[in-house]
Amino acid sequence: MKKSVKNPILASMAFAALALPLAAFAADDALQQKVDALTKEVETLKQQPGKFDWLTIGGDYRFRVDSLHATIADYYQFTGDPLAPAAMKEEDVKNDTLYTNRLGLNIKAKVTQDVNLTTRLLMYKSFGNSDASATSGTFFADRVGQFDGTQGHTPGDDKLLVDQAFITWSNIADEPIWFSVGRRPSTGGVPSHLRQNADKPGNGGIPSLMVDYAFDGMSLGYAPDIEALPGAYGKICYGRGFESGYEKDSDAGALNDMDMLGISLVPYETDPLYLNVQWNRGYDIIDAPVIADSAFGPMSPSVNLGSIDWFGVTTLSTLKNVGPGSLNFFVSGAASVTHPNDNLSGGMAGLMYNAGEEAESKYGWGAYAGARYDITSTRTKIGAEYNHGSKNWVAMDHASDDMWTGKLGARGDVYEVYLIQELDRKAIASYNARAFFRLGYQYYNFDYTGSSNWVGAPQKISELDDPMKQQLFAPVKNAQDLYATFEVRF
């Protein structure tokens, strides 16, 4: 027989002992269901893009201000008729003070996965001048007028110039293999971006003593994972220099496009070592580029010369905690090889000889060397270089940062110092924007004409004095460019 409980207050107190636990799971499993749900949601919203995770906008600005003289030698000047050139004394040329802006904008987009699309917009003016005419002269081939290779990296006008803007296709049927296609990364290559204080140059880069040029054009690349070789890559790049445009049946020795192909390999690239080695051919290599508005009035190319083989090496290092800072060092060569045809420019020269000459191959070569050392507590960076060019060195480095000529370009010395100086400032743009002032000087001493051009045989400068040597050019003997900058990063 069942015992029944006579106190209602101890009855309610046993119902209550028993009735809480059950309460107590019934909220555990409520909250677990809402932890569930919110994790489930975060994993969610983890695997979706953000309202602008696709997009990244960065960019950089710089005031310079560049103090330049130079002397011309002694020379004839070509006037058009060759019978009757100009005898020219030895004279200064300078411009005490020429200030520039420069506006960068880089854009890149995550389009879809594995699909990228990059540009990067220029603006390069003059102070109190919106053309190129300021830093134009006829005293170098790459800097007569601004053209299609070389816009926005020499001074023009206001508006903002695409340099850069090219989609690249990733992870190729899940094997490292990349494709790319467009407005070329193909200028300020390794390891010209120590002096300009900028991040070294990805996969999409070209070695700075063959090509500093802007190109359109593509890339197809490969990096195998091996372990002995780490960060091994190579790629085979195409552009197109020159487009030629309609071409009717009926025409006659009509201009060929300019092309040019390449072959790169990196072996090797960590931060100890970075080793390049590289092939480029140019095809159909014109007279002149299209320039509305040169130093010599309008130009366009007339003739295809013949192409020109390039074969370089660069190695680069970088050495941690060498005293208080770090030491970059490098090395860079290559050679050029010169296939002239019959054709000649004007009637006077072809490639790398002049009319009367035998159009036979011309081999010419260029080495480029220096150092930066970074001091870590002062954000100080102190740098030297010197490049030298042959006789018949030639280098498709129109779009160089200098203001002559393309340094890397000159048939002859040319020793440059720099020191960078870094605010010491948080990072809040982005986290690597920074902020400095840059100094620097550079000596150019011109062994033979031609630097920078292919057109027409180069002539030691000391020996103009022959009415036979006359120069379209005039002959740059030495020149200097003290130079200031204040940029920033971001």
Given for the second form:
Amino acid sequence: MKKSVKNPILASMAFAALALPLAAFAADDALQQKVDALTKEVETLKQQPGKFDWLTIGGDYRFRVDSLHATIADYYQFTGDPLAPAAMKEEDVKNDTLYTNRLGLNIKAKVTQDVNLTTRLLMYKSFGNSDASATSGTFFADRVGQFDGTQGHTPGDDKLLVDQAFITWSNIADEPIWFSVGRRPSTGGVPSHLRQNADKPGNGGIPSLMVDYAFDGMSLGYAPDIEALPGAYGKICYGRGFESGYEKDSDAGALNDMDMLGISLVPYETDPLYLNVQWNRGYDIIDAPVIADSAFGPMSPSVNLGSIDWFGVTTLSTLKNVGPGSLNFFVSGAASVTHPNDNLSGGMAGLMYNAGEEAESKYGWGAYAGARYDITSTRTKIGAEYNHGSKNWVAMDHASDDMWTGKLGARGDVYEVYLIQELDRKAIASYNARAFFRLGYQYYNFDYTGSSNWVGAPQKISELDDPMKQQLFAPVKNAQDLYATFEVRF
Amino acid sequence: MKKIAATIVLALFATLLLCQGSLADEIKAVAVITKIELAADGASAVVALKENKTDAVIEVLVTDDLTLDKFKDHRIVVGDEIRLKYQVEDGKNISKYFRKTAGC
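Could the form predicted together with its partner chain be given as well, to go with the form predicted alone?
In what comes next, the whole complex appears, and the chain from above leads the way.
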């Protein structure tokens, strides 16, 4: 019996001793196979659409400090009585430290097949202030206060404002045709994204030299497949810049709505060459926007002054592997042509002319050029920009990201240099998430009055010692802004 | 003379057939990217896409530098909707046109 009992135990032990390593090997093998399969599954899952694949959330935050200095020329101040202007002596104006917060939240929803909703919410305020008064002044028309075309783009209060909200219907009739309507992506266009260290705007963007203004409107676009013209597309855009509201039959000389129509053609879009040709027309241009609390007090439009045509060309190039990095450079040029009617704002000034002058068409031009070099290994980007506006140049650039005034609307010269240093940290929030510092300096040298303004005739700033050339806005002859930021984008 | 004419007609017919064949081989689709596999040398990528209309999964080989650059710097990523054209060559779907759906 014992023998028969012992034998199976011994046999089992012997078998186990022999089989254990084999079993262990087999287990290792099976485990490895499982790990491999799981790894593959995880990799596949990572790349597959998830539960919230229809929703994309992103955004940005910017802390910024500006040190602002300017010099106001000798001039005569309009006091309300044209016969009694006040003589003003040259003086400096400054704000040594202006701190601001800007928070942006981007939400994109794939609603149905071919239909998306895109939104961008913005809060932009100065430290220690919850209105636009700290950054409003009586120097430039686009910075007397915050209004519909600039809200979210100039410091205001701590509320999140709807900067963009639009529906896009793509693939119409199974063709590369799209229709989009809502509050438009009509700010921060090419090539201004370079100095902002932002991604290049897509089909919705507008060249920044001509338009940098928050519009409500719509566009119809077509992107044909032409082998010789990679990336080509064109679109017709419409925007409403001012809604005049109800009008009774008995209202004589009531205000019309201010509208904008544009045709944008991008015949070529690759990294080495981006080309844009554009025409815009602003209809029934108003003399002032609605601002509840401007630096002059409450403002609202009183007359329509006529229309303005804009024509422009923008080119942008990115060349990779130029030395230790990439080189981006651009040239942009535009012309403005006014078509005034006989209406005068306050009985004093029409569309680029003054009372007593002939209401004639004025031609102006603006040019914008610059470059940015990106050093790949250190994540450092160094840029320089220059722009010039002629005597009669007028731009729709009121929402530009500049403290003094939209630099691309300046009648004179503006120089800017900047350095961007990205932190060498792995992106987590999104593929292109990044944190960076930006240090920059702007110098404005104004030749003529009325930058970023189309009301009244421009005057040479060095010749304002004449009571007949009295000014509503204090004529800044030069301005500087030394700024630094700490920003995140995700 | 008749032989020459017949040869020309046949050649034209053959050319037309060939053209039709090549046109017929070019397949258009609007699809969402589900996977991008970039080759180690960065000279090509195999992209899996789910077609909008049929939910069919397509796998295409992308070799043009403009598109490959967009994969590398994440301007085109998984989840993006693409309008594409491809041809079947040696059993592989070769991308001829690969662009994000136009819109804003």
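The term rigid core refers to the most C-alpha atoms you can superpose between the two forms while keeping them within 1.5 Å. Numbering follows the first chain given and starts at 1. Owing to the predicted nature of the structure, the values given are computational and were not obtained by experimental measurement.
Core-aligned CA deviation for residue 34 between the two forms: 2 Å or greater.
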